[in-house]
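Single chain ahead, by itself, as structure tokens, in the form predicted on its own.
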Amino acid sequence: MNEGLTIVRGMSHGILVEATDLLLEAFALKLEHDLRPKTPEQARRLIAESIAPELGWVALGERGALLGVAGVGVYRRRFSQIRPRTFLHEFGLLGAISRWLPVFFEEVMTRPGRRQWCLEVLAVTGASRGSGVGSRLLSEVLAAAREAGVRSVGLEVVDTNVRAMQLYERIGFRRVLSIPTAWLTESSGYRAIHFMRFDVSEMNEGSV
């Protein structure tokens, strides 16, 4: 486990800028899939646009290094949302289409509800994985989920993304739906999507 470990809500300007790298490695492959970003500034850009502070945890280690990041979506909001008019600016008009139409698919199979929260991102640094970062976070999401009144916590995972799976199903989730999707994205190198949920209703104080 990391010593000094601190979970932080929200995100300032500066580990914003060091969160957005962060999301750019750990999503590199979805991002040239989906986004298919002309120049690195550009995927930067959009990453960075994206985010809502608000809606995000941060792990911090010694010095305030930056050690990993979650972020949920929330009813009518998300932690991560490109907006069609910026698709728009940065693509012009049937490149915003191509690249948003996916975009939209996925935003419509993980709409949180009124009492539901969607973990959309959870990335680690490569140093500190296998260290409890991971772990730390996602119990932080829950907690905060549990003080907030929501009944669950949903999220995807790529068939691929084992070890992401086996954290999850370590701390609760169960998996609901699996959606074969090798037609649309053998090429970002998984075939199938997971979806899973944890039921905070079940939780006890303190039992993640």
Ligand SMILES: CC(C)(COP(=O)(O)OP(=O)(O)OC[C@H]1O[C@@H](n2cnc3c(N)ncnc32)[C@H](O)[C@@H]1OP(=O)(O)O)[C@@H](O)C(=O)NCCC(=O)NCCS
Second form
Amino acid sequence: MNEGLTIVRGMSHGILVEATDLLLEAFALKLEHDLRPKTPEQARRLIAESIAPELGWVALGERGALLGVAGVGVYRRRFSQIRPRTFLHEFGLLGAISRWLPVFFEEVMTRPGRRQWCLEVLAVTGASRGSGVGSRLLSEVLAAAREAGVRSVGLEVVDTNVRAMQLYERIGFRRVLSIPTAWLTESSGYRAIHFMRFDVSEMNEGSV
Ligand SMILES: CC(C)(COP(=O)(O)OP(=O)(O)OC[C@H]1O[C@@H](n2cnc3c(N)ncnc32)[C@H](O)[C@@H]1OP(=O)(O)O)[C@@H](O)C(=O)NCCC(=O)NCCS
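For comparison with the form predicted on its own, produce the structure of the form predicted in complex with the named molecule.
Everything in the complex follows now, all chains and molecules, and the chain you saw is the first one.
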């Protein structure tokens, strides 16, 4: 159990730096596959610059240590979005196109409508996993969605991320679509992407 756990909406600059490190660690394989950064510094710069802190939540432990991060996409704004011109600046024209395409595909597939959100990011530090931090973050995000009048929250998860999928199912997300991607993603360790949705209108106060 995380006794001193606090969930805060938004991020200060200091926390943003720590959150960037957590995202680089938690999504190392995916970032390597999609972004193919030339150096670790480049990866850190791309992620740090792409984050909109106001669309994030952080889980803080004792003495304010960062334990986890969640981020959502809302209508026309995303928690983490690398702009085409940043890709161009960092990788040149051909490098930018090949990197931007998978990111664009993911963005289109999870793009929220006016009364929808998508959970873009949920990550907990290695040492804190399995003690309810991810569940608490997710509960706060869903409570905020309800308060904002959002109808549904979508997300995508790869087939090999069983732990995350179990967590989402336990909270009440249901699978709505699966896309086989093995021909493209086998080298990254997964063969399909599952799209899941949480129906906020079915949520009772204090139910998650
Ligand atoms: C997926 C992830 C966010 C889950 O976070 P987490 O903090 O470990 O999640 P929780 O602890 O809330 O729940 C995980 C499991 O721990 C169990 N758990 C929850 N509270 C617990 C507690 N107090 N004591 C012991 N176990 C607990 C839960 O039952 C849950 O098990 P189940 O859902 O498999 O039945 C985390 O593993 C992670 O950061 N992974 C890497 C990034 C990632 O894959 N993100 C998802 C991308 S789609």
